[in-house]
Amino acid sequence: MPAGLFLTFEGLDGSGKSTQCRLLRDRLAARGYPVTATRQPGGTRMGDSIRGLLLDSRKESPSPHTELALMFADRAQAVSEVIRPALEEGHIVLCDRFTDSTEAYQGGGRRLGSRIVLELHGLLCGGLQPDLTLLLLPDFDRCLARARQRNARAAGATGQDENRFEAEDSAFFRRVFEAYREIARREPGRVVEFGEGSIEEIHRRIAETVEPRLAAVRG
């Protein structure tokens, strides 16, 4: 059985890095590749209910620590639901945020550092790290409006709130930029950074990173 490949996506809300993992997720299936795409918070039954407590601006905001769990308990049920059992059946595996998003916004955004998110990580993830991550830092203040916009639009669309994380200020979000950022710069092998491009120019920019590693583990 082939080997499975885990690419994961991070970025700000509004980078355009969901966009970019359905890209590469169509482009896959087209060529015959066997593809799991999932998404954290959520992608399990119990991971969309814990995405409810976290991102509804309506309920009760957590305390940093609880909202560190969360993400956690959210992430535990993930992998050993979906994300391993997919790459021992040889899938790639596509996810929207994993672990540095957690290292990113409640490590760097909500200053708990980022020892305590790599120690659960290793407790609670089994040390289970992306073979490729790719980073999407387009333009900090038009990542931060697209994002505000996007979601205001599907609150009235849908009536799902998802506005809790993009109600923070401004100060916030360029903590969580510079963590990012300071991933990337700590994991040169893993993370590759994408700055700013039309959709078709970073989705071709992905691919061209993509195409190595599929070669690698496919033979």
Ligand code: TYD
The other form holds:
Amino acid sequence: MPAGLFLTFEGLDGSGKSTQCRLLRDRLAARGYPVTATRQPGGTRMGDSIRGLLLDSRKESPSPHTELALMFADRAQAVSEVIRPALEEGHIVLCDRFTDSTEAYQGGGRRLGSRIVLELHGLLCGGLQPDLTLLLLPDFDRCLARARQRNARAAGATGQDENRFEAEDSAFFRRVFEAYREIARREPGRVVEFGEGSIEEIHRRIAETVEPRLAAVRG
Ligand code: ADP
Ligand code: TYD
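Could you drop in the structure for the form predicted together with ligand TYD? We only have the form predicted alone so far.
After this comes the whole thing, all chains and molecules, with the earlier chain placed first.
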């Protein structure tokens, strides 16, 4: 088993994952813990190319199965190139989205079901499981509005388009939301849910949740 600690952030677009991931990374690094922060899709050179294929709404849309395969192509590379090596060195790995995203978006949103996702995870990622998953589920409409606003700002500033998923209708995101709730019900020991709250409030609750797990990691 890898020696480090593997923490993932999950939730709808705009739920605050990247913000909370950054705050936790800074807090842990300030206390001297070795931390590797990464995200999916992306986080490797190959993954960044795959991210462009998946998210740019100006490019042609992949079929649901192609989308699923690309998510796992990205993840298999990230697991072998970044996540496993960092865990083996004893790092705390913070990953902004992991396989729960695929189960929620492709399994739930695209209606491919959980089974194919979990089977591919076992086959392509060696079944690597997070030690703890921080699932951010604030108000549904508020987080989607925030994601759309943020993407519009980024598109204005950089010309980059990451809008493919944000263009989906709210029925799609309702299915994603429900799939996340189902994962949390299925795995209460791994998945901890966080609802509404200010950025600082959620950060404080996350820090409290993570604290007892740190004893296993050398600071
Ligand atoms: P995600 O990575 O889940 O898409 P982000 O961390 O990028 O979400 O947050 C999306 C936007 O919402 C950002 O502009 C961020 O500052 C804002 N935001 C994040 N968390 C909160 C919160 N708890 N309350 C209000 N705004 C938030
Ligand atoms: P991300 O950059 O985390 O978006 P956001 O910051 O808006 O939450 O992820 C990009 C999109 O990719 C997001 O809409 C969710 C989607 N996605 C999947 O559909 N399946 C997956 O397995 C992953 C990792 C992401």
